[in-house]
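Single chain ahead, written as structure tokens, the form predicted alone.
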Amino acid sequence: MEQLPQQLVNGIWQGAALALFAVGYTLVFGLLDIVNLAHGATYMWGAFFGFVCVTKLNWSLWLAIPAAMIGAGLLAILLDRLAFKPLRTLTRGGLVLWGGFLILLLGIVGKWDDPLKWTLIGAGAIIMLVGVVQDYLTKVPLQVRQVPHLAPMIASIGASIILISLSQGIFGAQVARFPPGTVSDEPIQLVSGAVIAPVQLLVLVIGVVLMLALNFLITRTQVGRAIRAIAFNERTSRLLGINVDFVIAQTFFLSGALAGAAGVLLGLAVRRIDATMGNDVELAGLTVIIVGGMGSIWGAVAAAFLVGMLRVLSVAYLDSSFRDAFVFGLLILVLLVRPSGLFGRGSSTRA
């Protein structure tokens, strides 16, 4: 028990990182009732965006983190426009966007000489931009569909595979790390028997600040009121004049930005960035939003700290090989006792 203060500190900062990731998950579910299984890939790309800013552009970490959040947020919007929105509403702009994406993909993965390769990539990017603008300006869609429940989940799995493959093609399969000295390694003494590394403190502080900022945005701003209105009833929101597609894009941006921040911070903390880094945290994040209650932001936050603490304590005092088994044991227990999750509520009160 002498190690308990240290293990509690470890559980808290890991819970903060997990909360950042899981809140993005639950934001999209609360709005659209879909489980976005490409969220882990967005998290991975956020880590690589931060890595490129620090190692290739020589930016400071304080610039790299917001840049990674913006990059991951824009990637999440693109993900919605390519994988999810065509399932809900098909437009000519969406078809143009898909055409541009296929040309871009052909340019990236094809074995072309340099002039042709960059011509394909540039042309694909321009056509995608035209498609996004055309899609946004569309007043009368080609088709409005009732989406089967499994379709978005399957689409997100496909999108995740594409994003991971693109990452492996661009950055390679080897593990990348932030340069030594990006954050000081000197531990900070908290209390007797407990220290915290500066990067762990950074994860905790930024995680808490971002979650408080998100709470302010959801509860006190016009954007937050629009998100909650759409979560309550999309059709009524349209009748009230809310630009539903724009609000959905904003929600995906928020979700991706939080995943990007989590990617950079955890990439720093665990000293590991690779194409498959999202797989482990994706399962933990999925557990968190189910235990906390699907669509409940503060439920996800509370469950993230609970799961983070359980993972740390099971490694410290039990068998580390059963760490994930204990987490899924908690998941099964919650589903048996309270199927809607610890803080689960009806759809009318989500988001």
Second form
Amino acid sequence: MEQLPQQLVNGIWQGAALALFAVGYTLVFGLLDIVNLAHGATYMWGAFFGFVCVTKLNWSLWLAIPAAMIGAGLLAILLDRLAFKPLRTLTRGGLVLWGGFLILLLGIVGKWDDPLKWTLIGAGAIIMLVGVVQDYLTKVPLQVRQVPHLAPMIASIGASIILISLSQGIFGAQVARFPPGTVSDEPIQLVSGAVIAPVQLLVLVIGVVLMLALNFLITRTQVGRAIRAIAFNERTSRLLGINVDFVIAQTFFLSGALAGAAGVLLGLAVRRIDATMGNDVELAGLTVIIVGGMGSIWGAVAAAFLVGMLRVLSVAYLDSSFRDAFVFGLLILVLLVRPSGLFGRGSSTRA
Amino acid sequence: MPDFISNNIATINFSLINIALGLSIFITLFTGMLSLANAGFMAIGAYTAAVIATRTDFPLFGGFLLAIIVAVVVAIIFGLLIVRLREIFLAIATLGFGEIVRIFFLNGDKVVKAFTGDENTNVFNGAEGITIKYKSPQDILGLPETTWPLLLYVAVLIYFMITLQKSRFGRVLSAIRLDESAASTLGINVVRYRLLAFVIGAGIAAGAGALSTPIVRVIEPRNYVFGRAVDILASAVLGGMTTWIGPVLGAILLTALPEILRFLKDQREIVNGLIIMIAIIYLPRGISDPRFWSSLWRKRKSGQGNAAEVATEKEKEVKTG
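Now that you have shown the form predicted alone, what about the form predicted together with its partner chain?
The complete assembly is shown below, putting the previous chain first.
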């Protein structure tokens, strides 16, 4: 039992990282009822963005984290436009975007000589940009669609496959690590025999700051009000003049940015960045948003700390190999007792 | 033809396994339940059959029956707990079940040792899994003997699905999917039928798992991860969930795609993902969507616009899952 303070510290910082990941999940779910299975891939790309900024561009970590957040956020918007938007409304711009995307992929993937490769990539990127603008300016879509519940989830599986194999192609299959000394290794002594590494403290602090910022954004700003209005009732919000499409893009940006921050921070803390790192967090994130109540942000945060703590404590005091079994046991138990999650309040009060 | 079969025997075998798995998730989707436990039940079936095959002299058929019985018992117990959950909550609970099953097989020997007190028993072999001795399969009528039981199993399943959609039982399940409260007003015991559909799906998946053992040969927990459950779902949704043809088509397509795209080498995964995305965006109700094919047929005959169809499409919208 003398280990307890140390285990609590470990549980808290892991919980903070998990919360960053899961809140993005729950934002998108609260708004659109989509389980975005490519969220783990966005998280992984966020980690790689940060990694490239630190190693190739020699930026400091303080610059790399925001850069990775912006990169991952933009990636999430692109993901929405390519995978989810065509399933809501089909526009000409959307088709142009897809065409540009195919050319871009052809450029990245094919074994072309140098000028041709970059021409293809550049042309693809420009066409995609045109597509996004045209899509945004469209007043009359080609088709407003009602698709089965599961179709967006399958589209996100396809997107996730593409994102993961792209990163394998670009960064290779081996594990990448941040150079040692990015954050100092000297552990900080806390009270009563518990230590925390600076990188873990960093995860905790940034996690908490971002959560508070998000809370401010959701509750106090115009964007947040719009997000909540759409989550409450999309049709009415549209009638009241909210630009639903733009708000959805903003939400995806937020969700991706948080996932990107989580990717860099966890990549730093566990010293491991590779193409499949999203898969491990994916399941834990799903558990967190269910236990917290789908669509509830603070529920997700609280559940993330709970799950992080449970994982750490089950390793310390029970059997480490059954760690995830305990987490899923908790999940099923919560669902049986409170099917809408610990903090969920039914479907009408999301986000 | 024999050349084609012997060259692609692995693809054919895995297609058949995936068809059976696709049909196992189809029956729950047909009842309006999104269950992701099928990878877990497949693992239960495969491990049961593998333990029987390596430790006793029972023929494959004995292991097959026992695998289904074990899975059905587990499914009844677990199903009683979770069958009242809805939509995404059911999906995640069943996903959790699948992971618990996998973790159990990964570390099950510790439990066995704790119970028997014997330190040397290794039933599940942890992450290494159970390896079944390789016997080169004999050809019977042009197909290896390991393929025949699978083919027979899939044929029986398809027959079952065809009769299901015409029978009272099938209509009850369909009614539950379309409107649960209306169904229960008509005196249908919704919970019991949902449980029944869940258990049947579990049995089908376990059977597929058991029959897959001689083909996979190494039964390891890695085969039954989260991704496996998602693959099963993807084949059913990609193919379409209106009729049994959907999961069959989807399973064949998703199994064959990596093989067909082999000439692309490193890029095939990307193309694979692209095809999944484009297919689901273009045909959100799956490749076998009867409305799409009938509209194609009608267009060719009369060549007129489909304004009326778009209208009925919205009315007919059925939430699946």
